[in-house]
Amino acid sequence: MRRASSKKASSNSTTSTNSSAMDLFRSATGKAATKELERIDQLFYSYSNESSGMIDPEGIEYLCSDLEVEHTDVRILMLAWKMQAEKQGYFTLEEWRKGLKALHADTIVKLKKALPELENEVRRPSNYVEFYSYAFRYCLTEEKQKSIDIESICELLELVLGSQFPQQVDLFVQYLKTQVDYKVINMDQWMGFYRFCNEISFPDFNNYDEELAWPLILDNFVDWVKSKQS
């Protein structure tokens, strides 16, 4: 009976030790997370506008300077995507926290080092279509706005798709700048061009079928290119 009692006491002691270790681990992890969040917040306030409580376009300019990238660099748009920023040119504290926590970046040095990894993440096909869609929504700056002017669309296409499909984007931008039928582009047309780049043989368009559900602007674009080729 004494042995049984001894084993029970030993078991209780082990359980108590394990429990204490887990408590210490949780406490240390919690403190580390709190410290990380404090540093993320401090970094936010170093760029934010005191009156608005947000990082505004001027703050983003300073951020870009510290990151040693141009404010027109696609990685800044990728950063906005990671934060799921809603208003172009502005980051709220909650958006900033969301993005930087996900990137494990609580200093400007860490954020700078995280940019190449972020770009690789966005470039994955499963993420890129979401990023491409986000880029359009991010440029809707007015309430109830559903389309973007041709000049802005051309700049956005070159920024987000130019490196992946340079020939298609170059020709489509040429077409958009010379045609007179469309003054704006909507989301359906924007997403249609992305699908077009991924699915249609270029520059012969052998598998392009006008009978399928392509936006009319792409039918016109294909006709325009073919007329140039002939």
Given for the second form:
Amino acid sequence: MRRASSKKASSNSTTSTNSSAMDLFRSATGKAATKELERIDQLFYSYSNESSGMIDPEGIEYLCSDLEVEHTDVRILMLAWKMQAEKQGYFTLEEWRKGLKALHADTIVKLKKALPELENEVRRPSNYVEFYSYAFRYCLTEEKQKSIDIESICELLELVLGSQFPQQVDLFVQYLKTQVDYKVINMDQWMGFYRFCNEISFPDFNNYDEELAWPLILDNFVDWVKSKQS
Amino acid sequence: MNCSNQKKRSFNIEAFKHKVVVDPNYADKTWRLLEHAIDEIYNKNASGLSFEELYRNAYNMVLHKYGEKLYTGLVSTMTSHLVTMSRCIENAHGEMFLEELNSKWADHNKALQMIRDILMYMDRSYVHGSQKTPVHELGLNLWRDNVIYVTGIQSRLQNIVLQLIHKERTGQIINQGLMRNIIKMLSDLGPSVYQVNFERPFLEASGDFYSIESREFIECCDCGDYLQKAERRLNEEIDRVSHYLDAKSEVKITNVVEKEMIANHMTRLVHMEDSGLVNMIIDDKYEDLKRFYNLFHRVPNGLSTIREVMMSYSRETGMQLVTDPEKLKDPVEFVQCLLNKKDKYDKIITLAFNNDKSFQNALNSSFEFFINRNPRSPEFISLFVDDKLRKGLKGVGEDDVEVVLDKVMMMFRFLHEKDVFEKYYKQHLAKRLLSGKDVSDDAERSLILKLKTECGYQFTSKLEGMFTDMKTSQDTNDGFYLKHGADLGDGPSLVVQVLTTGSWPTQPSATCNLPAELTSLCDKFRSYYLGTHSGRRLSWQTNMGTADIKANFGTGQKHELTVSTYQMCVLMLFNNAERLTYKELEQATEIPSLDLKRCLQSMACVKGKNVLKKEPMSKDIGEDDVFSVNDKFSSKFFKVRIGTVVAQKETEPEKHETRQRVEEDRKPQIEAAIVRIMKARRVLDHNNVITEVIKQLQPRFLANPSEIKKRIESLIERDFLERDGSDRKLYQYLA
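For the form predicted together with the partner chain instead of the form predicted on its own, what are the coordinates?
The next block holds the full complex; its first chain is the one shown before.
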């Protein structure tokens, strides 16, 4: 269900601050392009919050239900990535435009159709690292925040790596929940885990060498798994 | 000179061309002359011969191109004489065999010499030109072929010689002079004759002899005896060589003895039950050990075998020492045992092992190994030093003090966790300085100097600060009394030590209500001090002070009590009350309960120091226990010390706390090392970072690779470093 909102005639006023961007948009192929952009904008306003001028978490929920996707689905995260959205739970007009233009979607229907392709694009190995690191940064809500609490990390891991490396994620989540040394995870450890899943043979960890530069938390994880196995 | 008819021509000197009448029998005649001479020489009838004549004849023969005839003749004549001689020798019986051989050899040599002299010209010209063997050598070869190599003689000679040697080895006396001549004969005949006919069989026979003997000995002797016997045999063989063998054989025969008697039984000797190496070490058998060293020095792997046994035994006993709960009860005893052990082994290495550096190193490494297996070693060594500096050094001469301190420094060097030692040393030094007793200043300074030399200025700067504070405080005190002395009159007198925070071990400040007489005095001091040092903050450390108080007991007994500040506060309360409960004491003094309980226990429950009475008389302190002055207190001493400020082995929770503080202190040190290294190298791989950090921190403690990793990650998080984008093993320094 679309949220009713008064369409602001000041679609121009919101763009007055970034007119150059607007020009870039318009510099495309004339009328058809302009029409597309207009529709993208309109779509934005149907979800955005009047006072803030952004789509907020509530708006995103509506968006999700229109797309027939759970708002905890990884595809929303992928969409955010495509938009390079900065703040978790919010989309600005710029971001919206960026994402939908790239997806060639100016209606909900088209957007929905674009999702599988988006998924494929993200899952390409070259993009996935970027997406993976984006996912971490996206969850940093405070300014100067550098790490994420264990609870959230566990959820994020499930979301982002759960389908690709289910066993590793399961074990690691178990470990994170039982250990007491770490209360938060930082970017270095986050990225380390991804490399770990890709490079280390599982479940024997035969090629793991804890004298190398793996983050300490992974050394402890491997020890924990090995002691469980014996 | 050739006279010719040439007149007035220049003189030419031409070769002699003697127009001799060529007598067809000339050669034969001349040869027969010489042959006869040779016969006479061999028959020992040379006195009738004219050397000149014979020489000339030989000379002429060679000159007239009859060298070959002469030579061949010589060979055959000499040969026939030698054959005769050899028969004589063969016919000799028993002991005469060698005598015969020896005397015939002498004869032959004498003859050979004369013959050589006579035939000297032939040697020089004919022999030289036609590349025949020179006379002397010829004579030797002929002797060899016609005497020594004769079947009847060759093996007989060998056997007899070996038998005689065997005889001598079994303790009988043989004719060494004769042996020497015979053996010299063989070596004169050439190295291969000596080796084939004597040396090789000699070595083989010796090998067999010693193999048997060593096996006999090892069954019935203990280790020390066996080694003595081996040494004796070795010396015997060396003597034998010098008496009658060729010097080159010495190395070979000693090798045989070494192999058979020592190398083949090395393990058994070293590990012999009840008498082996370990037993000798235990019993300090320096002579035996020295023999061990000298003998095993000669065989491959000998020294390393001894060294390993010594090392593993010292390691084993060391481990026993550091894991024995009985020994660990008394820290001073423990360290004394360590020092004694080191002394023992040092003595052994000096007296018996020739001060061998590799042994010294092995000993040091085993000490290093087990000392660090006891995590309390740093604390115990500091307690040992504390004990010695507090009371142990009175009456000990200055040099002896140095000796003890140097030995302690040796133990200190073995420690991996030198920073832990520093922490304890600081604590104990503080207690020593503040105890009010005389401290042996020279000895203290000497030790700090040694620590500074070993570890650098940083290690000792705070310790030196503590000494400075003590001195400065004395001056401050003097200044205070100079200024205010008159005002204070007969009141209690104050001695203040002003301690710079940071130099002294940190103590949490605790509450304590001082008696009224003292609070005003303390305040006066405070304002005096802050008057001259504005901007500083003073806080009274009531848990570290002492007090001397005069006490009058009910029986009329007077004593002067030396107590801690806490104890003083408690006692002063009894000036105004007969009985006080624990609760009341706690309220009045506000001393923390654990400390208050300990202080009360020391005054009420310890025999000889029970200036207070406690009801009930139990050791534990309950909230409602009642305390009163023990009027029946008695002591033979006027001055009674009831302090609790002496350094002691830490309790479990205290130990745990100190360990935690040490770990916390290490973190910034590790980080500083990492940053220093990365700043210098800019980019460095993980393993090298770990190695460099461990190396840099080694003078203070052994850094743990996991802990270093943790610090690296922390530094990454704080943007001091980052991982390299492409090579995960590299770190980059972020300026």
